[in-house]
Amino acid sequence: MISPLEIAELVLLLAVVLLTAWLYAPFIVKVFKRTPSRVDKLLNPIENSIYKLLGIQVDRSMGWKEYFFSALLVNIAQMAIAFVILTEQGLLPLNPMHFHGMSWDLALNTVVSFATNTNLQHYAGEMTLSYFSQMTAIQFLQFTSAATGLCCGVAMVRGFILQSKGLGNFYVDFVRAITRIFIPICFVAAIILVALGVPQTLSGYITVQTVEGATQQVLVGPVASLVSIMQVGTNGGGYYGANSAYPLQNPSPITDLVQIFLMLLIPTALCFIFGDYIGKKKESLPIIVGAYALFAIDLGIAFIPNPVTVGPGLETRFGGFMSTFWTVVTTAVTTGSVNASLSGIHPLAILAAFMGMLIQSTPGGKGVGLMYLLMYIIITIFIVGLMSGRTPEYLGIKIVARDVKLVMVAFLIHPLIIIIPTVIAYASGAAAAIGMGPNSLGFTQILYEYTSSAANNGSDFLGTLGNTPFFNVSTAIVIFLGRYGPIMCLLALSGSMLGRKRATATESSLKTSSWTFSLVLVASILVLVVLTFFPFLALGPILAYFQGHLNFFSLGLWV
């Protein structure tokens, strides 16, 4: 049972997150609107030098195609550089442990994963990567992937602004997101983490003598700096293979709470910026209510009382409550970090994790979560229009057939890239080759692998077991399509909104800033996701849960 103290801890943490995000949201808006600020004297010369070096026309706004392909090409170029670093790290500096380069398939999976904000790890970082690789190919991509997602989310918002001339300039947005948002937050967060006991050093691994007289190697490195962007950028790729379940990466309950706060901060702040950016603050209501209502439902599922734990047992380092809470948070904001082994988590908590990854807007990752919420709003408005016989409109913009097609393609991409490779993994024998059986637990693990990849989440059951050519290549393809397919469709939707006439609101107009619409939005999201994925969830975590109960009953232990 959950204690009153644990409930109070959860409520207090979420209240602090919501308050801080609400206060921080106007700053994000000012950054992307290029509003003058006190830090301009320091940052403008740096940013202008970058623009001049790269030949960027600062005041030129882009259409959706140019914005999308600019982001895509920048990300692919970063993947190529990181690929070389990872495969040739044995020849590069800052490698006191003398690690060899990665295989081509593992390096491909890693660079695609980290450049797309997925951070799926089929390797143990402390036993595979040099300091140089951790700080460049890994940490650098965590900054750039987070900035890309944030920029695309803001670009989509610009399409809904009255008299907007374009979606902005990707290169300007990208630079400002890194210099003014991610670097300052991560700098402060890293200092706090170091003060709380997370290591930050470039010296080699340390050999110490234990109290029993044996020797032990302490695996230290530039951990705090990586953890800060890993959580702030909703990346999730940890320094260690065990991620934040490793004591040096997450040494205490206080660092556990700090990392949860960092995960939730920017995704929650983005729920508030929509109304502020378009000049109609009330329009943020369905976004923030919808996101956190869905989050509350996920928590409710995860904390359903259960008489039996299926699997090897519940993680106890931070307790069952905090392990479960972290699991819900990390999948709700597409971070993918873990503070416990997923194989030790109860099936209903895994079901809640699936819900967060399948919905992707509870509140979702920075930028992309907001894009998905706007997608669901368009779908909901269209459904309400069909039911009431009125022309669907949003913010006075008529929703036409092309808009509906774009949002439905964006929505349907994920079922296809999750279900098809899951079937292929079993049909080809790839799942059996790594010990995944056709039972509910094995199916859950494989389904989770591809769901996590498609949702750009990155948490997974397989870990280093997934380091095979089949899983490295197949998940890389799913990750790439899951990242750029929906972003392309939703930026195209936003681009189509530019220049459209806005109708004047009347008494019969659908009020999207109301509590009623917020509840309808939540209901429509749940119906869409449940109808699409329920058969597969029923074969996985739901079946595992009931099988656990049946085993419990058969032992005569239920009272």
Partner chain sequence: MPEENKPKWRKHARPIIGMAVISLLICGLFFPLLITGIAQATMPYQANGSRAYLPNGRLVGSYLIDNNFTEPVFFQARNQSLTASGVDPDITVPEAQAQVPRISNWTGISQTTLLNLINSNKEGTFWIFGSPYLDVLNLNLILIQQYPQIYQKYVANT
Given for the second form:
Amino acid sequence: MISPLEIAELVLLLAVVLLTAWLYAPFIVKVFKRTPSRVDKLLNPIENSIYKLLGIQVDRSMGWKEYFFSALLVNIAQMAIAFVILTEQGLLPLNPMHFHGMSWDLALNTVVSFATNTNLQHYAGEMTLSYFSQMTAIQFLQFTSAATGLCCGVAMVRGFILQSKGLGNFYVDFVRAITRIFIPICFVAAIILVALGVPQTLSGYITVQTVEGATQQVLVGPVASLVSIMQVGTNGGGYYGANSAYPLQNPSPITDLVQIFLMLLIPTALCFIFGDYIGKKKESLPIIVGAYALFAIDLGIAFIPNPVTVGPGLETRFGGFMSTFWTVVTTAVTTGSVNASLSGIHPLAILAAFMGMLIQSTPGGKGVGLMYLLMYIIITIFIVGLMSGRTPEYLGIKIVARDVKLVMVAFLIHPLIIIIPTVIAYASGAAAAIGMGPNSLGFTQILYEYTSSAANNGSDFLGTLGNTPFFNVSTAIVIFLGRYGPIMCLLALSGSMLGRKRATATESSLKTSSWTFSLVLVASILVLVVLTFFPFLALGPILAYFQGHLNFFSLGLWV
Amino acid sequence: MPEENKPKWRKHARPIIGMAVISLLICGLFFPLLITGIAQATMPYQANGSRAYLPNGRLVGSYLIDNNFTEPVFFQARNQSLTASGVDPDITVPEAQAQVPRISNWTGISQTTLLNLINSNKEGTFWIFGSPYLDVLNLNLILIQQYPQIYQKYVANT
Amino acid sequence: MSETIAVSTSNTEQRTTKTSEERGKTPGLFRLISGKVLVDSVVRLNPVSLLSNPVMFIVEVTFFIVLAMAVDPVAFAHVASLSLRAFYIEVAAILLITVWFATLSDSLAEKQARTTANSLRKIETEVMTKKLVIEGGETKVVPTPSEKLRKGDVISLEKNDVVPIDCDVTAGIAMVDESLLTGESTPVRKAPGDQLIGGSKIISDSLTARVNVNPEETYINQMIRLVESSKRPKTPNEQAVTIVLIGLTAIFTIIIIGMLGLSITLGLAADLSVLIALYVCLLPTTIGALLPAIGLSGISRLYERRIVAKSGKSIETAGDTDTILLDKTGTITVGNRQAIEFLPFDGHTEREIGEAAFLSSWHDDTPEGRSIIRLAYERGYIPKELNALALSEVYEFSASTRTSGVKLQKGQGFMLPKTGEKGTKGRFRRKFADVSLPDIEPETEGAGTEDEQESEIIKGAPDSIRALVKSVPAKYDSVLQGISQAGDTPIGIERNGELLGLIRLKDVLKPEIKDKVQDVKAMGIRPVMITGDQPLTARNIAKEVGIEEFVPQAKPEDKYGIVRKEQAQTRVVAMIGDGTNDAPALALADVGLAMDSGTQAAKEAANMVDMESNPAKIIDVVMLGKQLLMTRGAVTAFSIANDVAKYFAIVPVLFATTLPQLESLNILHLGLHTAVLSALIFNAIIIPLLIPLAMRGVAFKPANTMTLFLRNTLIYGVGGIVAPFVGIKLIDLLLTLVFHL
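The form predicted on its own done, now the form predicted in complex with its partner chain:
Up next: the whole complex, starting with the chain shown before.
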């Protein structure tokens, strides 16, 4: 267990996050409801000229299909641009270190990974990417994938609004998400990060003679701007291969806490927007309770072992406590950034990380976490709501067979794209080829790779080890399906809510805005999601724990 | 693509491709360049990597990056192969204290002085947060500055 | 003439008394088990017939796989071993028993449904008819139960007979009351060539008619057959539950295939039979096995209450009811008012009113009229003019005058009533066959015959009486208001233009209706009372039963508007109806319960029919709907919650040989060899243990939705997590200690 002081630190930080998010949530609602605001004067001319240039009818609301496919196709177009930039960076400007273009499979993996908010990195940015690539491929996709996720989340919410005519206009949502939410927050965040020591320069790496006379390179670059969106957008892909363990990306405990705060901010705020958006404020309760209760359970599991002060794979300035905390947070909001090597993390903290990635909504990535929570609410209402003696309904909408079908398909995607590739990785020898032996530690790392990909988290054990055609392509497929499959199902679900008969809540309907329901929701998520993967977790982190491993450096054996 | 679908396809192609390009301009160029400009103008020290200099003005690296000290007269960082970044510039207080006898032996600086130096240069705590650690490069630069004779060799190295 | 009144009571009442004895719990489930049921359950093990139940089908597939492992372990090279052959046989046996438990529950539920449906049919066809058979040129009357009638049979219908089935008139002319079927109160003249509708009543003369439809083609019979059929369509909710079960099955299939793949590629040496055991334990077998039985039993429970539903869906919808429209008459009150007091005005005595009321009500065969006579009789106000009644002129009640009465002719030679069976008492006994009369000798015994005046007695609505009399006392209006305010109905009575006083009629609440209304309200359902009464009277009745909302002065046609108004506010509405006027509202309402005594139009518009024609049963229907949904939810939640314990039972054993460290997960400390069997046995045995729950439904006390939700979640959700931990451990102890496995 951790010390009372550390518990106080956790509680305090989370309290600040919850408070800020609660205050910020109404602003998000205003952005997407297009409520007039003070920033209109500045931003309306810019946004309107974009709409005009692209021929976008601002007031035309889309059905789920058009919304989804607009998002998907815009994402694919962005992937294509980024793919060209990455493979051809040798010909492009701002490449002071003269890096070559990426291989096709690594570039494919990278663009899919970044355009889907996953940010699995099979490369080390500081050794691979030019400044231009970091800015116009990586940061670019980090903004757009975050905005896409947020838009889809909001679009899903719109389906639940009474008398909603459509899910909104994707292009308008997308533009406003960038101009009014991400750019402003990232601007503040980036300036704070620079002030706290994160570099932001376009002049090349600095070559110096150390005090003792050896030659050293100080790897600077446009880091702060990238780190701001990577955390705010719950992307997680760092400027450096070592991510936020690298001192220039995360120089001190203060920047560490700032980055944790940034990761949690929007996902937490999104938990509050739901009730506000649909005009029933109380309906946010199961969402916020569900997300934070599960988050607390994750933290509880991660902190069963006493975190080490400092150990292999950890950075001195963070120690075991902050590294473990970060690991849980980064998986709870599917960011995937790390401030330590995952190999240095205790198996139980890794188990907690798995839980965050499997549940995907504790509180989850922006937009998508909210979507998953709504999905869990619907399945929970369906399974346990019957026990109240009424046909299950949510917000007065009867849950019919088609809804259940869509939810079950969304539900099924995860086991399918995690388990099958894991087995194939072992069966094909691809795992053994990169040294992941048939033991609890190796198995944990492979399972983690696909879980992280499927959950669009992006943290991984493998790092550059994963830069093989097998892992590049297989994770790219998993990432793609893990992103767009559930989003499609859930937008279809939401789209089908439009125009459906709905009852105004009566005395006799199940109150989803109650603590009772919220707690049942937590229990059913644990049973339906975490337990499903129990046999696999038993072979990975749980076995590693019973075998007495304290981290993933030692060689694990089955027997 | 069948002929009759072409106009519809074109209709969609414009916002899709246009949106991809415009978002690239805003997010990939405008934003990082704006931040770079502001950072360079207002906080050049941090923006350029927290550079560290010897008393004589020679640039020796960044305070945030391990300076690879190997000689016994200096405080030394952890074995970098065991850190996450490979360039961890910091050590814990006990790790620093454990090096005091060796440095004292080699330099003749009293252990008390070194322990005081450690105590007065702890970083990383604020209010209830964080646990203290020491930046190795910072400690060594202070030693060099305070004991120029002892560390003469490194200053003269220019 | 009075003799004809003394015929038996209506069929409806007979049914009510009979079935209320039979009702109650399902007759012992074990009594349903018969050789036929067992054979049927075994026949259902046929994999093809199991296809409609995907979970059970898969369990049977796994049975065949394990059986194959037992037969030839060598063929399963990496995943089976010769030494475990006995174990495979045990596992296979349990798997087969698991499937059999499921088919047994199906067979039992169908048996139950058939049994109750058959008993319903008997009731439907209890009416005896007079079938005419021509034998050797001579027409004979053969008493025949209506169910035995065939198309083309000729029947004789006499006054007061109920037409048993649709037929065509072949001879005779008669007046027929079709009011129940058409809502038209005027009797219709029927001559040869006209159609008679089943359920109408002959009110004068007699007829001969030819049956034009077979009894099994009647509406009720068709409905019974629809829900009884084994191809009963799944209700929307059942479909949705099935999708969840298929989804979970797919997830666990991926998990198990993944485990198998890993075990082989990583050399973990998991035995296929143990993996299959884990798989079957994780599958939602409990709900998978009981889902069909739960739905069918819901219908059976309706049958038990003598209600036939058109579809299973309507029962589920009943559970969603937000608003329940209750007709005051028949639902809240016993259907008629009862006289409780005679209120004489100045200058008249109670006896005067009593006797006048008696006389004026003698020809009034409505329950109200009978109650007036009864009250007069109980108080000893038996008029000396009794015998004159036979020759009196009767003023039938008419809606326009809203009065009825009698004119006793002058000089009819009033005679003293006789006592004994042939006299007054006997006449009463015949007239009031259904009520027990107090043993009072009429005080009029031996009274004189001096008053031989022509006498006209009229009773009726106070306003109408006011117009008929010379004068009314000043307090007339205030007395009337006082009566109305108390929720009672005043009837004025006059004799020869002189106001005698008032009769107070009281609405009598049905027994238990107050509690039922409380139950309805406790569940968050709004009861709305509909009545033709004045607002004041309506308010009082409503207040007495605890209903806040009521619609006074409503005509049957108004129900449609009320239903529409409620539905516009997105409420689910349940209602009852019997007349043709009710049909549009019944069709519109989400849950419409028609009375069997009602019109064909009403029955066709409704989605349920109550064979006992007891409108208060609409409340039972709502409760049954809730119970059905609750039962399905409870078993589903229980089934899924069970998985928690099963993981902990089997996963430690799965890799026992290669990964002994996982023994730490064996928190139940199960035996290495018995853990799998214990979990599998628990998984199987829980099915028959829950069959009674599935077939009787979850017991519940009416409470609001959240209370029910919390209670059921604790019992079946939390209970579903705890129960298998206890159960599996007990079975494990039994296996190790008793059977030394």
